[in-house]
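A lone chain, given as structure tokens: the form predicted alone.
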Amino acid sequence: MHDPQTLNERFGIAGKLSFREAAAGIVVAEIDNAQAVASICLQGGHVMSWRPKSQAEPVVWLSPLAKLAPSKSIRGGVPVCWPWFGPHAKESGYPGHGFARTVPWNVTATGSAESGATRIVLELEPNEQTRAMWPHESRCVIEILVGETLKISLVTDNLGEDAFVIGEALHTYFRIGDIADVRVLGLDGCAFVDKVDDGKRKTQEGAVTFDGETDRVYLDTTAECTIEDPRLKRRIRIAKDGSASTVIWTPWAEKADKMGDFGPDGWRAMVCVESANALDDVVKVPAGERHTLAVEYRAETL
């Protein structure tokens, strides 16, 4: 069910979530409460934006660029990796990252929180070619809620009779300054893999900073990161939950400039911070049983 008309009938809170056809057969949920904005697209289950407002720039990125277009992903918000992250362990020609964030996901309930921030519930919606690339009983669900904080929840419930093992990430992108100026906290001592580096393991000292293309999975953290960007005078928290590893991700120019989505120098203004469990920390969900990876996005001023 993609119906704008039907889901606003069915979903709709009035003065605070509506549904639009954004782009052909891409519709987005549109929440603009006391507390904050967003935007999320069905196709992905991907929050696309959110502005708390308190703040004058938004805390999630979306590319000016983005494209909304069937089975595409789309350049910035909060990208769902799932049920694998990175290239397929065996198969080549499956899709990087997952299938979840190119798909479908359907509406199952909405509503109202009492901290007066409002909340989405999304089913990722299998189909023949998805079933294919995962051929195990499950369920993907991913609750939003959208108010001074961000919080998601992605869920991942194994309906089958034997376990299996999942790679995920919430793949988001931040808005900062300049990428030159902030510092990424939490991450002292953590050993990563540094995959512009041929896979190199390393370990990070102090603070996470940025002079080139970084593309790095640290390993084994539970750990809270926070962003410190002096241009926007503010910090964002990253806490998490039933994630173990942190990725830490800028394309820099040479990179962005061959993607085309990104805008002139729009790879200055975003870094992505992911919570996921990746290489050494994949998940094995049990039969019947349920994985929770839980995250919550502030802003705060410096």
Second form
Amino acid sequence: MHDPQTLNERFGIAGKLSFREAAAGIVVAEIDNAQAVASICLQGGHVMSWRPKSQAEPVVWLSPLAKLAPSKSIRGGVPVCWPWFGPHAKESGYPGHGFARTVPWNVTATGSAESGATRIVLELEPNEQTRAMWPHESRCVIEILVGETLKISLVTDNLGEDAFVIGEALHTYFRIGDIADVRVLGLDGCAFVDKVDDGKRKTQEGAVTFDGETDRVYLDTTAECTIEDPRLKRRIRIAKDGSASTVIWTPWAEKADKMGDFGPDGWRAMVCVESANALDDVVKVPAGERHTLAVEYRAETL
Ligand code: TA6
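Let's compare: the form predicted alone is above, so bring in the form predicted in complex with 6-O-phosphono-beta-D-tagatofuranose.
Below, the chain from earlier opens the complete complex, with every other chain and molecule after it.
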């Protein structure tokens, strides 16, 4: 169901949560409570933006050129990569990062938490195309809690008779002052695959800093990461559970220009710190079992 009027009648929360058609065939949930504002695109179960009211700048970055169109991925926000991360292992024609972010998701619940945060739950709606790519009986649900922190849980249920393996990520674009000035802490000593250096395996020394295109999959790490941003005078804490990989990505200038949807110098204002299960860390979900990848984001003034 994607009719804003019906959605508002069934799931709207007066003064806090409403639904609108942001573009043809694209419905967005707008949340504005005492603690934060956020926009969530039903297609892809995709948090597009989140700004705690204690922050002048959004914490989750959305490209000024982000396109909202059926079956199109959105540049920025929190893309849901599922049920694989990166290119499909065998089928080069399958969409990169899985299909979850470009198919409709249905609202199944909304509510207000005691904390004052606003909750919305969405379920991926399989179709003929997704079943052809992913012939497993499964359910994928995302629960989003919008408040002073942003909590997201990506839940996979195996409803079938056989185990299956998933790769996944909450591929979050964080708003920063300038990519050349930030440091990402929490990965010191972690092994990583360097995707801009022929996939070589290396070990992180100290903080992650940026002076060019950076695309790394850190493996076997459950660590909380922190983005230190002297220009916006804040740190962003990225806590996670059920995730063994952390992906760090900036396209830098040339790749951003090629991708064409970052906007003028948009690449300078974002960094991706993605809580994932990728490469060696893909997850086997036994028949009848549940796997949850969860994150909590918090911004603190320096
Ligand atoms: O997570 C990093 C990455 O895999 C990069 O290699 C780059 O492809 C990025 O994701 C964006 O991918 P997208 O399909 O959203 O353009």
